[in-house]
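In the block that follows, a single chain appears as structure tokens, in the form predicted alone.
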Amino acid sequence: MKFVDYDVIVAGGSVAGLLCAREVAAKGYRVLVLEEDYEIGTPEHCGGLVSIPAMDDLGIIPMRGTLDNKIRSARMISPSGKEFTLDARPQQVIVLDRREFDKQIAHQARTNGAEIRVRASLREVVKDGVRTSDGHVKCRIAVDARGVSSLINRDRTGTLQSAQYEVYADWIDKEMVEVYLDQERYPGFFAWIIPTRHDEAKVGVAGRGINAARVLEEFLARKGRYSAVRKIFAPIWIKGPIPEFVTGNMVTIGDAAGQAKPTTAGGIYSSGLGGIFAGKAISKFLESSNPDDLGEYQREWSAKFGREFEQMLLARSILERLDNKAIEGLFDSITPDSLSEISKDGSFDFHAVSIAKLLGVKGSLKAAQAILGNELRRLLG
């Protein structure tokens, strides 16, 4: 097979690859994008949601087949099944068709002249190029997208394994989300529910050590009849960021760079925009041959994510030293006037503040706060 020479190859095609392969096309330079499954989109991993405010960041506004869902409220419920609800409507909460999303972000890139390879992968990065599993490809720059197996290698304690599957139930509210906290049966995570449409939702949980699969099966058991059209099982990454975006000529986006959220491991806007910001360096670079033209992409990402991750971090820290106990009495401090609070002025993408409001609720954790005190000030701070 004959092959021409690309500036830029980009490994996996997924919402970070694809947006960054849209922007360095739209520059006029030669892209291929290397997706290794049989088709973009597939297997949909991610829950979907997102803000609309983040969208119109990402220069997207969703067509009706990617749009599945608007959220009005999330439910939080406890171990022993207390919950409080917050009102999502002020955050502009969407549920995204994952399949159908990364296919129109992969149109952008095409018009804009990208070419997209599709059962294609990544083996090796070589000084001139890189050696595809269709063979050796001369590049300028790679770029790995190839999300979270990218990570594993590098340090196992930073993944949890997780299973999603879509159902039909007839116990589903279409416009609620719901998260079930419980640190014996999802230690460091949680279970969810997402709605997708009328009678469906995506249903996972994740945590560290469990079988997945089999915790997911008990969840769905108690809460009744349902029907399983899809399953998917996948590691996540909880651990923040990689200490380096860029080696050489290889820039790392995405989840494979760390870039999903501490907290619920959800990436479509904080990976969607590294892929953009990697975009716009790779461009600059390919102008100037400036290596520091590269390092712009780490700096800008930094700038705009760093300090909320160093946060979710935190605050994963904390809420994984909470046992049941903690966790209940978190619960029976809620009021409803700092509920109203979160919701009025809480934001969906950056949610470390109310995460620490929430836990530093007046009367809350009292015996948890005697031993996180310091940590929960730095939070609050």
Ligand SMILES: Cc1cc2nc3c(=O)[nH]c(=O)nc-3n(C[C@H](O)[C@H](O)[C@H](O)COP(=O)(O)OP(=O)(O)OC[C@H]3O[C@@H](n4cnc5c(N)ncnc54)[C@H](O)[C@@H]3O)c2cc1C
Contents of the next structure:
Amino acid sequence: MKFVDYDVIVAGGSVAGLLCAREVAAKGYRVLVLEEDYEIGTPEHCGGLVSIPAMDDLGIIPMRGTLDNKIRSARMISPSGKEFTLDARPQQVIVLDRREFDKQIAHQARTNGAEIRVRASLREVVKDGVRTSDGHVKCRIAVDARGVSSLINRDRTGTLQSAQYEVYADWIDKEMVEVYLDQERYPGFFAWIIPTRHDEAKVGVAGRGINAARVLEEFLARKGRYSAVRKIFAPIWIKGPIPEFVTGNMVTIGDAAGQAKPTTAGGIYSSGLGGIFAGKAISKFLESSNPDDLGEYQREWSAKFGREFEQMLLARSILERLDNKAIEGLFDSITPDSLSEISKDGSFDFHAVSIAKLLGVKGSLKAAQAILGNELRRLLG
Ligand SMILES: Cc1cc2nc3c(=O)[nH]c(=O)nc-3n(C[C@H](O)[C@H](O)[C@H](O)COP(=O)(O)OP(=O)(O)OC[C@H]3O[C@@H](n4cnc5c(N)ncnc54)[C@H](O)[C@@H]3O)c2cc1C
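Let me have the form predicted in complex with this ligand next, following on from the form predicted alone.
Full assembly next; the chain just shown is listed first.
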């Protein structure tokens, strides 16, 4: 084998890149992670909502510094203020401090032998390696884990602009996530409140074609008095996975591969598992030099998430076409039985069917049903 500086170079030191590096290093291969920011985990651009079963799958036990909060319920609010509440306890949802969480994975990767460099970035993938801010480095496999920034140039129609502030306010319920639907204010998405501690929350909005900062500030003004102690603005990707995760010596993982949920843009779990599956497949390929082993990564991710993501995309296309009147009708049609069924049987990580049940084939969405009925049935089927 010709001389290489590293077996694998990972661009992006966040959940997907670090988990990938952790897996490759565990097999004894030389891995370098390049993170263009000054610090792993910072700036944080995440709500941190994740389920405990997902954390188990990622091989991470949340530590005291990583775990911010436990969620007991989720309240959905209609444009006119109607609401219903789901019991979230069966789904075991927690809120992570992403700054600490990413450092915890970095520690795992480092313990396995990976090298991590901050303030170092990938410029370009070349034939025998990568060009970085520190010069040319040879490697056998380059991993693109640069998040949504990798996708924006590919397809601008797949992103929505989001704004999320960390706020202190006394109207925050410490144990309840809130989701506000309103197609006029947040077209194609919603506003959210994710409590982190007593009187502290991450409050955000996203939507197609909106000025996210302005819309968020209007939302906060309606809620009452608050102090914003941190503001972030980031694009989210809602178009699902890219067609090819592997091209030549380059492997794309996490949000860079479109592995965040098309419904909520949550990606800690599905993007993180993308990193793990890729890391395992890369290790196999480094051993065998058989490209089919590399291809195993996409097959494994698609077997786990492919159908669910297709259903989420379908759910998104239905939700996007509902106007506020139809949303109000939907809220009127929800029964205590359907709520308790969703709370009991629903999954935080695989939630397309729960959305379909909420949309309700027999519900009162009469106007929308004529157009959407077939799609709803496909979603439920
Ligand atoms: C406002 C908001 C709220 C969210 N809330 C949730 C939530 O509650 N739950 C959930 O599961 N998901 C949530 N997500 C999504 C979640 O944050 C992402 O799915 C997840 O972080 C994806 O991880 P990743 O490793 O693929 O990419 P990212 O976390 O985006 O990391 C990419 C990394 O690559 C680095 N980078 C970029 N370019 C280069 C380069 N050229 N060279 C080197 N490094 C580079 C970046 O600095 C960054 O550290 C949210 C996202 C947003 C924007």
